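The chain that follows stands alone, in the form predicted on its own, written as structure tokens.
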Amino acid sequence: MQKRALAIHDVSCEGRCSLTVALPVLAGCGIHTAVLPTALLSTHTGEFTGYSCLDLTEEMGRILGHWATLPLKFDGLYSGFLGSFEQINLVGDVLHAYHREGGLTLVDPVMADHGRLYATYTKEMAGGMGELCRLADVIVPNMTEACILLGRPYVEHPGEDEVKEMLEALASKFSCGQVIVTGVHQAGQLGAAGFCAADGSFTFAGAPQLPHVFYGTGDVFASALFAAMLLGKSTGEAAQTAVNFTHEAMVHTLENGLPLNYGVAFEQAIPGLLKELGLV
């Protein structure tokens, strides 16, 4: 039976990120995906100035009011970038309302990178993102977001033991079964470190690091991870699949000579993702 998912994210009209990544990735993996847009931006907020940003909180309420009249059920819920502090409670209600036994709720607490909050986020919003993490089966912060969630100073390249301690601390603080932190350096590779609370196991999924700063890779990774887990991959397998997909997208970006601030060429990496997931 075809899987159904709900992706809660912003729409950046230019620059590959958020829903313009999540929807094609999930749909490409054969997952019927509904979307709940949180904000409408002319571009993403990295290395662009003068962008427009429309808060869609009121429209989200109208969308959800209509959805309440429909027999909607989802196998997976994926929450990402929010447009206002008020949306935290609203999205929390959505995760409660549409959670189902055996389903998958993934929260990517999108709010910061490179040691600082995004321009559209406040400290109040950052604190509220922790409340959404408490509703998740899996949380996927990057290293900056992990430090913020734990109330710690930002550490750019923590050691392996420190990363493991952070993973356990996040799982304990937010009572979530699985934690995956992206932007982790280990053994000369860059990737994602994971912790499963059920058995206390740690995993690391990595790929060769490229000497560039890319944008939108967190959304590329989280979308592929979510799809792989929905399709039955274990956390470790799903993380490595998502890392491979993200790395291939970065390679295609460089091979095509594309400007890095417009996001990575994930479209050209989708065939490899489908092959790795056994879908073709």
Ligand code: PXL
Second form
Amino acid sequence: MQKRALAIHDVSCEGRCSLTVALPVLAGCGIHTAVLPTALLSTHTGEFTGYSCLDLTEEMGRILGHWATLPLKFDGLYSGFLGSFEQINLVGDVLHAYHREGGLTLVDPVMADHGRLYATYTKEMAGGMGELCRLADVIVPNMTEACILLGRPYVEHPGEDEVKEMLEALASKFSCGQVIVTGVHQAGQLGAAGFCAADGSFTFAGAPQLPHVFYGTGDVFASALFAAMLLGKSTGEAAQTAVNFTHEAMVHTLENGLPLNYGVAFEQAIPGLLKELGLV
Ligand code: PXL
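Moving on from the form predicted on its own, please list the structure of the form predicted in complex with the named molecule.
Full complex below, order starting with the chain above.
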């Protein structure tokens, strides 16, 4: 049976992040994907100025009103960048309404990076993101978001024991089965550290670090992780597949020579992802 997913993110028309990453990655992996757009922006908000931004909260209400008349069912729910504080309750209702027994809900609490909240986010919205995390089976904050969710000052490079303590604290605070924190440095690699609450196990998925700051890599990683988990991979395997995919996309990006704020060349890494998932 083909898997069905719902992806709840903004549409950034240029800059390869959120829905312009999630939809092609999930669809490329053979997953039937519905989208619920949260905002429409000309570009993402990192390293671009003068971008347009239309909050779609009202339209989301109309979309959900129509959907309530349809027999929609999803195996997986995946939320990311949100457009307003009011929208957080709405997205919480969607995660509740469409969650089903045995399904997978992944919340990426997109709100900050490099120690700072994104331009369109407020402290109030950051608190609301924590409420959404409580509805998730899996959360995938970056290190900045992990610190905000825990109400702690930003730590750029925590040691291995500190990362483990943070993972456990996040799982406990938000009652999540799985926590994966991205942007973790371990054993000379950059990657994602994971914790599974059910068996208390820790994982680390890494790749060689490239000496550049890339954009949209969180969405590339989370989309591939969500796809791999939905297709039945264990969290540890899925995280390594997603790290490999993100790393390959970064390598292609450097080969292409475009400015890095245009996102990473995940399109050119899709064949490798499909091979790793055994889909081709
Ligand atoms: O990739 C995260 C993201 C998603 N959507 C928008 C963003 C960002 C990060 O800056 O600005 C609009």
